Every structure is written in structure tokens, then in C-alpha cells.
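Presented as C-alpha cells, the chain that follows is alone, the form predicted alone.
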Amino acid sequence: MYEQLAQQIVNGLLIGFLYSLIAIGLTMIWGVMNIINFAHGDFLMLGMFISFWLYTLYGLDPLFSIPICAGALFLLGLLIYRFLVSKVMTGPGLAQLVVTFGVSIFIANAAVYFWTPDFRMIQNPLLSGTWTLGAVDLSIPKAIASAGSVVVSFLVFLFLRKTKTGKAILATEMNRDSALLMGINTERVNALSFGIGSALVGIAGAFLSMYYYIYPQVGGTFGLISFCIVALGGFGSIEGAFVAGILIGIVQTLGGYFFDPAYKYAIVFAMYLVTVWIRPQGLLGW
């Protein structure tokens, strides 16, 4: 009893990482901007094609093409900034709304048309098989991918604290008016925002494509968890999105091992609900 519940927290822990690396390109992107990017899921899936096929064509293993899916979705990020979210940024908030939205549906779309809607998955990676830690089983591409999160999770707390650049993006998010008086250049803050967060879910692309199903419809599932994780932690919280995405991995796990695995998702809605409900700002945030 004790050992498989641990084995189910641990495996919590391994899938709450990446949730959180997920969520925080997302507030991210809210924190600056206050518009809410719903093809974000779409861009993970992007992330985990583009791992996926240089694989496959290339022999390159997942876990050296980070840099290739960051790079690859960083500049996609900023050419739809540039060319479509710009666009409404001083317009209505529906046609804010939307325009996320139909990029998501193109997105989609686009990938059930050029790669079919077929399931693929990643054979024999450079990193496979599974650790013993006494009564507990880790998967090796698990943990690697939930490690490598916390890294990347940590090295833009740290950039966002440490460098004059992450300053500018915090100022812009705790007041625009003023960040503009004191000569920050918000329409780059923006940009490189939106920019930024989409390389973070890229990256945690090609750490899920180590172990998880490919195809276009992937990203659907992780969107929304990465939606709530973001309300639960606190809109534009960076640390909150960090902690939100920890307590919603472990939520989700229990809550398939001591109900049924079919509930597991419904379970972690209802406590964001509940917790909006009690604190609507969120865990952390303001």
C-alpha cells in the first residue's frame, strides 16, 4: 500500500515538473501581454513533431535537439506576434481572443494534413529503462525530462531576476505605463514575451516526446491543464505557475489511483475550481 503510494507521488512529481514548465511560457505571455494564447497546447505538439521527425530522418536524439525546438519555435512565436497578435493587441479583447484561437485551429489542422492524425512515438532513445530506488520504479526518459524542466524553470527565474532584459519583462508586467516612462522599450518586451514562452513549450516538447504519443491532437489536453495551472497559481506568477503545476501532477495521480484513472482529469478541475472559488487571484498570485 505505502510503496505503490509512493510510486504514484513520485510519478506525480515526474509529470508536475513538466506541467509547470508548460504553465510558465503561458503566464508568461499573460503576465505581459494580459491576452490569453490558445494555441499554446498547439505549439507543444509543434515542439514534439519537430523532435520527432529529426529523429527520425536524422538519428538525432530528443534530447539534443532542445535547442533545435526552442530556436525553431521562438522565431515562430515571433512571426505571429509580429504579424498577427500585434495586430489587435489595441483592440477588442475578443478579437484578442480569437486570434489566438484561430491560429490554434490552423495549427491543428495543418499537422492532421501534412502528418495525418496518426499515433507515433519515439523508439529506443538515447535514455531508456527504468531506476530501482527501493520500492520505488523511475523511469529513466521521465525523470531526465521532469529534471530537465526544473533546470530550464530555474535558469528564467533566474534571467528574468538577474539580467536587465528579465528586469524589463517584470516591469512591463507589474505596470506598462510606468515601464514605458522609464524608457523600456514595451512593444520589444512584448515580442520577445511572446517569443520566449513559446520556445519554453517547445523545449517541453521535445522532453515529452521522449516518452509520450505524438500526434496533432496532443496538445489539446495539455493546453487546458497549462490553462488552469496558470489560474490556479496566480495569472502571470511565474513561481505560482511552478508550484500550481507540482500540486495538479500529484493531484492528477492520486486522484486515478484511489478513484479511477477515467476521473483523474476531472478531479484536478474540480479543485481548481474549488481553489478560484476560495481565492479567485490564485496561489500566488496578486
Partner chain sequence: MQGKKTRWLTYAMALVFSLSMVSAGVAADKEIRIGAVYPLTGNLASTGLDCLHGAELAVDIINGKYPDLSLPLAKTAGLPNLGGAKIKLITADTKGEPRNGQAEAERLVTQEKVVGMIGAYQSAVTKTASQATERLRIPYVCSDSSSPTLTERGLKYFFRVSPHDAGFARDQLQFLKDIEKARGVKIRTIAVLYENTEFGSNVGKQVLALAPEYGFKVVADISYTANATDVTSEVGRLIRANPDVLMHASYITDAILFTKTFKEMGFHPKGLLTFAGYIEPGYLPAVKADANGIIVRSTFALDLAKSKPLVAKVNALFKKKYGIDMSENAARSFGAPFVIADAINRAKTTEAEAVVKALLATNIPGSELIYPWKGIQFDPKSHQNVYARGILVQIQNQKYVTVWPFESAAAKVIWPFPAWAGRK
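Pass me the form predicted together with the partner chain as well; I've looked at the form predicted alone already.
What comes next is one chain alone, with no partners or other molecules.
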């Protein structure tokens, strides 16, 4: 009994850390621009596919394609911001809401067109197998992906707190007009945040590709859960997204184990609803 409890908590943490990384990218974009990136799950899928193709065509292990995924998604984020999102930023609210939705549909269907709806998997990644630590089985690729997610999340945190650019992003997040008055180039901050947010989900995609199946619609559930995490943690709060990601990971596995797997997402979404009801700004939002 206690063995399975420990195992389930570990499993919850493993998926939770990854959720955190995905959600941090999303919350950053929201915090700075007040735009919900509906294409976030599709960016995750692109990260996974980039990693898959680098492995299949050039034999590059997903572990080493992490910087490439980050770079490619950063660039994609910049371009999408520059040519689409920035155009509607001053437009009506509805346009801001639907622009990323359109991007999402476009990316998912383009992926079906180019890569077919088939399922792929990276067959023999460098990291595979299981560690047995006492009563707990730890999947090596999952453990590395989770540890990597924590490291990347921490780096983002440091970047925002310690560098001038990071502080400019936080300042814009707090009050755009004041930031502008203080001489911060908010347009550049916007582009940078969109790029970084996309790069983070690209990294998550590379991690996930080490052990998860890959196909054009893979981002759907991950995207949905990351919205939940962002709302739970507090819109725009990096720390909030980190904590909420772990929380949701654990609630999901323990809820599934002790209560009923059929309702594990119902529990997750109920938790989100309750939070929105009693604390609309989220756990760590302001």
C-alpha cells in the first residue's frame, strides 16, 4: 500500500514538473501581453516533431536536440508575434482572442498534411529503462525530463529576477504604461516574451519526445491542462505556474489511484473551478 503510494507520488511529480515547464511558457505570454496563446499545445507538438525528425533523419538523440528545439520555437514565436499577434494587439478584443486560435488550427492541420496523422515514437533514445529505488520504479527518461524541467524553470526564474532584460519583462507584466514611461521598449519585451514562452514549450516537447508518442494532435490535452495550471497558479505568475503544475500532477495521479481513473481529470478541473471561485487571482497571482 505505502509502496504504491510512494510510487504514485513520484509519478505525479514526474508529470507535474513537465506540466510546470509547459505552463510557465504560457503564463509568461499571458502575463506580458494579456494574450492567451491557444497554439501552445501545438507548439509542444512542433517541438516533439522537430526532435523526432532530428532523430530519424540525422540520428541526433532528443537529449541533444533540446537547444535546437528551443531555438526553432523561439524563432517561430518571434515570427508569429511580429507578423500576427502584434498586428492585432491594438485591434478589437475578439481579434486578440481568435488570432492564436487560428494559428493553432493552422499548425495542427499543416502537421497532418505534411507528416500524416500517424503515430511516431523515438525508438531507442539514449535514455531508456527504469531505476528501482527501494519500492519505487523510476523511468529514466521521465526522471531526466522532470529534472531538466526543474532546471529550466529555475533558469527562467533567475533570468527574470537577475538580468536587466528579465526585469524589463517583469516590469512590463506589472504595468505596461509605467514600464514604457521608464524607457522600456515594451514592443521588444513583447516579442522576447513570446519567443521565450515558445522556446520553453519547445524544450518541454524535446523532453516529452524521449518517452511519449508523437502525432499532430498530441498537444491537445497538454494545452488544456496548461491553461488550467496557469489559471490555478495565477495568470502571469511564473512561481504560481510552477507550483500549480506540480500540484495538478500529484492530484491527477493520486486522484486516479485512490478515487477513480475515469474522474481524474474531473478532479483536476474541479480544483480549477473551486480556485477560480474562491480565489479568482489564482494561488500566487496578484
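Numbering follows the first chain given and starts at 1. Between two forms, the rigid core is defined as the largest C-alpha subset superposing within 1.5 Å. This one's a predicted model, so the numbers in the text were calculated from it and none came from an experiment.
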Query raised in the report: So, does Pro67 move by 2 Å or more at the CA between these two forms, with the core held fixed?
Result: no
Requested in this report: Kindly check if the Cα atom of Tyr58 is displaced 2 angstroms or more between these two forms relative to the superposed rigid core.
Outcome: no
